[in-house]
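One chain follows as structure tokens, the form predicted alone.
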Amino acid sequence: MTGLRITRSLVGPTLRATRQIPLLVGATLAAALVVAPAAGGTDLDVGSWAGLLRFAAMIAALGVTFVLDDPSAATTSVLPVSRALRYALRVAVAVPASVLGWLAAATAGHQVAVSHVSTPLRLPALTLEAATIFVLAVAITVGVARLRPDGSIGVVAAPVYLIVVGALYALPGRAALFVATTSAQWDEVHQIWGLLLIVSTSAAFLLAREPASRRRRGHPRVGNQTIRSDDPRVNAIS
């Protein structure tokens, strides 16, 4: 219960401290990239609509790379809560905007596909791609955060994310991940997307852990032994 109370008490401050502008701009641009041509009756084939949705997912996730920016990192790092919890709360703040941006884009693309395109848009698989791109952005941002103790993370994480996503988009031939909706490799490629989602999620969790040196400093030591806080010898040390 104590952990739950601490988490609840952190929600408000985390919401106020998290940079909202990049998230909102990314989600808005992602939605507009698909909604605008759909509303204007732009005549595109299903491959082009799928491409717009993919770019929308990339743009929405770009805003996530600023979510861990924290000018007060020097003080928040000593709070009695784990780094993983602090990061998880900030990522949770980013989820609604990114999801709404994707839903707006996907809904517009789906309506156009149903009305004017005979080939299905295959939204479930495209949503898997979008989710993987989002989590990949989180993993990159968390990784950069370990190297930026001053809290200025987005200025590095954003270009790194663009390079990584650009490299994935440019993969050629049978190594390609962004395949056409009519490709015979569609199902096989999206198994790889599922694996990438698992790997990115695992990487984000591992990178969000406290550094080993800080975990070791969490308990006093006698000789070569680490003493836990509930050990009677703590009183003797203090």
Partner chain sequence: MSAPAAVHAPSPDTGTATAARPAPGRACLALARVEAVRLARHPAVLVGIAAYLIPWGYSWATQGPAGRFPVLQDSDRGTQIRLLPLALATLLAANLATLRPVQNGTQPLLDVLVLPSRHRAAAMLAALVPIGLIAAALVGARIAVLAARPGASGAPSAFELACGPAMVLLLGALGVLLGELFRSPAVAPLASVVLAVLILAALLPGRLADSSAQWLLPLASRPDGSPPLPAGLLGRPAGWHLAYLVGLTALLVAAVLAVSRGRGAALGTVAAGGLALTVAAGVLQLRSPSGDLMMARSEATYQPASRQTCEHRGTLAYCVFPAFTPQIAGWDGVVHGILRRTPPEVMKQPWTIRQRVWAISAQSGGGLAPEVPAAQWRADDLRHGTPGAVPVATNWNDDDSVLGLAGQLAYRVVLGANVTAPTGATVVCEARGALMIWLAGQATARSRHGLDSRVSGSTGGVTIPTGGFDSGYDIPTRALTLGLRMLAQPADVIADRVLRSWPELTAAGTTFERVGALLGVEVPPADQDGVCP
The other form holds:
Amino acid sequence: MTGLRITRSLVGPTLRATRQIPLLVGATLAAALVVAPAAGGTDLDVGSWAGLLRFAAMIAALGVTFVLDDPSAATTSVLPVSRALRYALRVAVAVPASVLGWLAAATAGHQVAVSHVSTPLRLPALTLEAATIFVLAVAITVGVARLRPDGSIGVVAAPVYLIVVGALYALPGRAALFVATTSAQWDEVHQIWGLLLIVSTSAAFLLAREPASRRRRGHPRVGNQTIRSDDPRVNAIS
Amino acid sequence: MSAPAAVHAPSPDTGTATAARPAPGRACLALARVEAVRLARHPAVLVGIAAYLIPWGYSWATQGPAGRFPVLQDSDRGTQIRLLPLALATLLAANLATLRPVQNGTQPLLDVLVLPSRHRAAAMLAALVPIGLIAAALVGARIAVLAARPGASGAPSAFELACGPAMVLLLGALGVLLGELFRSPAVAPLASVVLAVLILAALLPGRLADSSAQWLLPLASRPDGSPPLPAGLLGRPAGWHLAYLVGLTALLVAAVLAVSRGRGAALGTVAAGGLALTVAAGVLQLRSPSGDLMMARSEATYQPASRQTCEHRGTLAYCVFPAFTPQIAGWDGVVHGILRRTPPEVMKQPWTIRQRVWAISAQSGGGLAPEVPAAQWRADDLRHGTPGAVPVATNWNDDDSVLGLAGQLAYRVVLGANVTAPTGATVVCEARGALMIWLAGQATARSRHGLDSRVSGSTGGVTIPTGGFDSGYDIPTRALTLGLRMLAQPADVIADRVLRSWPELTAAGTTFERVGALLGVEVPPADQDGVCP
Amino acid sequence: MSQPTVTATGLTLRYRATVALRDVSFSLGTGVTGLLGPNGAGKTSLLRILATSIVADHGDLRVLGADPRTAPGRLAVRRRLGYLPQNPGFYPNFTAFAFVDYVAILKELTDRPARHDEVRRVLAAVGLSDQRTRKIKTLSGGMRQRVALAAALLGDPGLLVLDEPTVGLDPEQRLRFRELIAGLGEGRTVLLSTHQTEDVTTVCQRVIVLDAGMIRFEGDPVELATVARGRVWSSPVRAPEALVSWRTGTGVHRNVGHPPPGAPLVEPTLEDGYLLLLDPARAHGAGAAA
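Same protein, different form: I have the form predicted alone, so give me the form predicted in complex with its partner chain.
The next block holds the full complex; its first chain is the one shown before.
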């Protein structure tokens, strides 16, 4: 399979061509946000640990908004290997760091919750939230990449991501997505999270496709003023 | 240069020559103006402004009559967290503006232009001032709109109001500094998310939120939803916190200028002043509340009568902490809504409504009291000749407080004016509970709304809150259900029957079946939860 | 002429209110074709359409026998296309070899030894064999340009689209680049955009003049010069009849426009023809700048 061989050959160069530092810093900060207070024995209730884990997920996903940055986009965008594959590889580069960051944070949170807190931390559902936030960041970045063919994407995608996540975090009352672990709506809200994950994934895939041809509009009738060298008008130009 | 300029004959184009070579300060100002316009029109900043306005508009559209009773010494600090998105947006936008030469590759060109880099940095910092003014205008607009409400009580603190715009300036300066220090556009988003997380994490319930260390963050206003304290009891070091923010901003300004090759005594002064202010104000804001303040808080909690003024309306007395008088207009409807359903001998009693507040625990006045100090209240009320005063919370903008007043008045109307304030352990097991539910629920639309939210948020029975306190008295399921069935009937029909059978309905030992028969309401089956024998 | 490599009919492209290309029709066969035009004429837009980077709003286009508006057609074009963008970006920390190798993988050259041979071949073709292990950030502007050209040459493309490849090169580099491009035109179609008339006279077999989104001329470079036959004259001072006039090194003014009767006519060059074809207002600007 050519596709498989291309993918395999691309892994190394893609790894080196992708911006790693925001990713690593994001994952590290995310892990530290939970690991540090957990190791320091900070006395928090289960809602606070859940809140810290959610913030960790948001920070870890921020780094992914920079992975599609490509200074040579002008060259790479017209090569046969599809945009979807190039993007998928770059996102795949982001996955291990983000997953490790989340695992570290989740493990620390779990340890504390098991030993100190009576109510459950509900880690599977929080992991669903984290995965959704990650995929949402990917979808936003891929969408911004369509609008910025010059390849400097993160500089716009990161603020857009922050705004979107901030808006989700601020959703009031019944519309709230980040509900307390003790909330009666927990299961209901996590069905919405699941739905959001599916929507974000589909959006990321759709947006990663090659841009289709632009919308067709009214055909401007402009006189053809081309002059062929054998045109008798050649000598009549003023 | 030995030849003085005056030796040269003034040429006709002196004016244009001066205009072509303005002083660096004026060039700096001109640049600042351009950058300020770009900042103010930056999408992130526009989103930040929208993030301030949209929740405001949302609550304005959905709040209804509750919005008529803001407490200004509470609302002032509420503007701070509302400005957090704008502050973070300013960080991002100022950082991008600082990075623009690097991102667009114009750095080599700018490096050889007349205006030195420190002036460009200074212009960037100066461009933040209009954003700060926009923030101040947003704060001013909100507090002005709130103060114009007919039920607005209290007075805002200028320091609290200034803290939000100061935070916007501080984070903007941080964005400029990060841009001068790091060339990556990823730094500012990371910094802003970390800051946001620290600030929001400090608002999560836990040790950090209760400790004074939260004052070291740019934003220290926990929107805990607990009833507001009288302004004199708040004890928030808002003035020191503002000085701390200003000091930090000065430090950042000095750092920006130092990084962009600024020199001179002025820079040293700014740095030293900023450092001194930051350290001094930073330490002073962390002091624990003074003994006098603790005394005053304790008195307001346990013996509030001497700190309150009372307004008499007929046989009724409404007692409030200073500056809370506008809330009385709200109470009146509830009190009359209940008393009109009672026999004349109950209606004519000298009812006193008294504000209650829990001022003991947290610095911000937050924290919900575990126990109603019923005994102290009783003694205090007896001393001031208002036995059986009905407690009411200080936040009349909350339907739960309305239910609290209605429920507490209903409790005393049914059980007699001299009954002790109910505590957390009080359960009204008899059919009289249904009457209390009916009285409280039918008083006003807001008390009904408060009851409905309480009922939908709980399983089994319902707790009627004591003003300002988390505890109250419990109505078990059967009485609650009967009360709700009474509320479902036409109010005037039920009211007639209630008045006719008042003595029997309020007597101890009247069975549910008897009440059902008297009122013509179907009686729910007996409780299975075992709360009442 | 054999089957043309590129056939364009009525290409039109707009960016919001600006019309970048108006009803552009032409065809390209083997050999080097110069695309000449002032800044903002629409050259880069046209090249990006040919390179499948953007799609025209209107018009038909066949590139290498495929229709780049459809997904399979676009893929077919990309497999046989070499494109040197106007501002090729680089990964500064890659070596020249690693960068070209990365592009080679993206060009679906999967067999590792064969791919490395091909990378070495194209680097040699642009004269960078000795520099291939150097990081791109340490290379000069001309060398980077050659790295980008090497990437465009991968896989022996049937169509080479070069967007202002000689900009920013010193005279010697420019000569070498022209030589390289002239050689590339043998048996393959090369479209070279430039605003340097010398690029065209030295390497192109055909020339297309694009101005304000419209094709003003399409044909032989020699014939472009003949457009100005009888329209170029010399005079001791700037002639008022001239559309474009500039002072030459000998102190005599060279004028292009409507010569007055009896004016000493001069043999026209390709540049004269080009200037005459441009929009008069803009041509004046160009003349003043020259």
